[in-house]
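The chain below stands alone and is given as structure tokens, in the form predicted alone.
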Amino acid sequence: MASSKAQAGQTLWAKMPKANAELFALTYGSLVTELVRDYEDPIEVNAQLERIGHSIGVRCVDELLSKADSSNLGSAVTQCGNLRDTAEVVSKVGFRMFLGIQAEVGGYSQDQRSFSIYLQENPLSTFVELPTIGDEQSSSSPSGGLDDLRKLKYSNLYCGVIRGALEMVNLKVECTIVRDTLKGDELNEIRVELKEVLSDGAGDDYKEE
């Protein structure tokens, strides 16, 4: 099945219009700058870049169900009757179409209500360092105002991308970055929580016993 969701993803990779990768990162890069210069507080700016993926994510399933329809690939992407076939579809055909990079899946919660996305690569942090706890940057801004950029969560369109996607779908998920290369750690890891089934067309074991 994962193979399966990987070669879709492979499939549907290769029909999408390529960015430059710099060009990409750049310009999410100013997006960001932007964003810290007119909140002058990192929690805003994660929540702000956490509500553009959102209206992002809402759009992204439409092109990745009718690309899959037109590829006939429509039974790998939309055939998922709990939620590790959603995770694997999350993180084997979403991250592969849109962005073209290699994403695992693991760390199911005994529940199977969570799971976390694990990136070795992020196309969004190309170029990038954050200010180190202590340095002198963290609390100096151009405005002069701004709290400890440690606290920024600067791939935080993920997380908002993902839960407006999986919206769409009926399911409404939490998502929080909880390691990221950035900050130092050896890959980035985002955690998805199932909070609601919004409708009852998503199978049974999406359901609470």
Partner chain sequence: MGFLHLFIVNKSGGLILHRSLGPTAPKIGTNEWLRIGSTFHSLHAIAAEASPVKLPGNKNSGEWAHTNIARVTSTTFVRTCVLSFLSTILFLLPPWHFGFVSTIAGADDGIEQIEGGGVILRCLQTRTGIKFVLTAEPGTSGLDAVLREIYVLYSDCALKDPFYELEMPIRCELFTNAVDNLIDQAMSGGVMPR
Given for the second form:
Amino acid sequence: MASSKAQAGQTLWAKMPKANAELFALTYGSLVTELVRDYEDPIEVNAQLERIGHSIGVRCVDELLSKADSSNLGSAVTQCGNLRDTAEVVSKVGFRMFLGIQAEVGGYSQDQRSFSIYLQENPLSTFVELPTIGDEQSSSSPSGGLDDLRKLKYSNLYCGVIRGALEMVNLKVECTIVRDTLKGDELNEIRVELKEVLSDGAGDDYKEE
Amino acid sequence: MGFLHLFIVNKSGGLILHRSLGPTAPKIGTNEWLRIGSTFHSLHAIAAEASPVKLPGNKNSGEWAHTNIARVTSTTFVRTCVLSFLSTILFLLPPWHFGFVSTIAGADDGIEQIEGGGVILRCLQTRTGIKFVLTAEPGTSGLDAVLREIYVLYSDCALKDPFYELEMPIRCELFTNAVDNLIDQAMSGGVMPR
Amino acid sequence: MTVHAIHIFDRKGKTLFTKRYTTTKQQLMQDAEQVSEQRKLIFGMLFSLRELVGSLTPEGGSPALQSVKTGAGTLHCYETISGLRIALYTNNNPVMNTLPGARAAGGESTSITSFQTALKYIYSEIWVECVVRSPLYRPEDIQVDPLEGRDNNAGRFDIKSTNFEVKLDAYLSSMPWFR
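Could you present the same protein in the form predicted in complex with the partner chain, rather than the form predicted alone shown above?
Shown next: the complete complex, the earlier chain at its head.
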């Protein structure tokens, strides 16, 4: 079951148009630095990255579902019976298809409502080094802004993408980055927690006031 | 042997695209299209409810759920303006049981295909709640493959347009041109899956 | 391939006849009120679908509704000019009738037309023969449910008084697609 998802991911990756990895990493990098310059507060930047990721995620999910469907990869990908299946599809098919990276999933909680995605490599942060504490030469803000950059979650885009994608299939989740290679950990870990299962129904426009 | 219309209905029942695909397609005004879109959306769900057997994953297979639906609908049927009321019924669908079911929209219990005297209508419902509906003359084959390709085109052209808002009417020329090409291809040779 | 249920409605939406051929646990849990609500749902759906199909049909096609397929089963319908609607619920795998000359490509349409033929037969040979021609038949006043009209049963025409159900069952069981 797991291997078929990995294979599905591989097949879909092969069919996707590819982009230059450097261009991708550099574009993202300049987006982040521009956000940092605009907002200055890393917490706010994290929130913005998450929002950007959200609007990417809501579109990616349809692409994944439609291409999986069209390639006759079977219901292993498009139908998930429980959170475990969803987690595997997100990590093995989703990450593979869009980024070409191998992602592992694990760390399931007791009540099966949360899991972790582990990324060995992160194409977004290929050339990135977070400035270290005490580097005063490039510090321009008087309030010690560089210390705060340690609080920046550089890859927070992923959290938004996962949240947006799962929201489109009625799963409300919260994602956080727990471990980050940019901060010295050995791998990247994203913790995903299911908050609630949404129901179909009227949107906000129709609710009575 | 021809395709007639394509229409796409979003999660909440609003029509986001309607397109005529061939010369034989009947001319339908915009208002009527909107009506068709929301009617279909409601009927899609009601068909699942009305069926005597339900798939195991159906969210409404619980007893209490069934009672709620039936009570609401019984008082409003058999009216000529039943169509506008149908959409209100959907808003009272009970919340989804916790616990995973295989799809979001009731385990594919909704309408897949309608055959009439002069038209075949086929519907593809995606996991994200969007319905792609294709009508064609009887005897047209390959509707399923065409629908899936249209879903792929939607995710490639419409969703990737940064100015396209989700659930809003689609105004992407790229998408409509791609759909037209797909239909021409389907008419001449058949659509090959990717 | 199984037949799940058959319903016959009149022009106004009243259920004239209904029969379930398979019972599942879900259905045993349903009480009579739910069952009658479900029937109204089916009638309303047929009514609305016919309008929908009518507006989508090109010129020259007949706007009749023939079948509606869902994930769980297929609903075959036949409507007469007098407004009588016969709805037959089956599951999704019709057995190909062994009609001479039924090619694989045309197989699907022959099985659909064979449902239409079957429903036409049910209407003309069974309904008309047993019910309409019955001397007790009163088209406006058909007794349907034991629950309805408890207060005034006397003048009502009961379908059970005819051979309809017996003949219908016999006909359906003789069909290759009925089990």
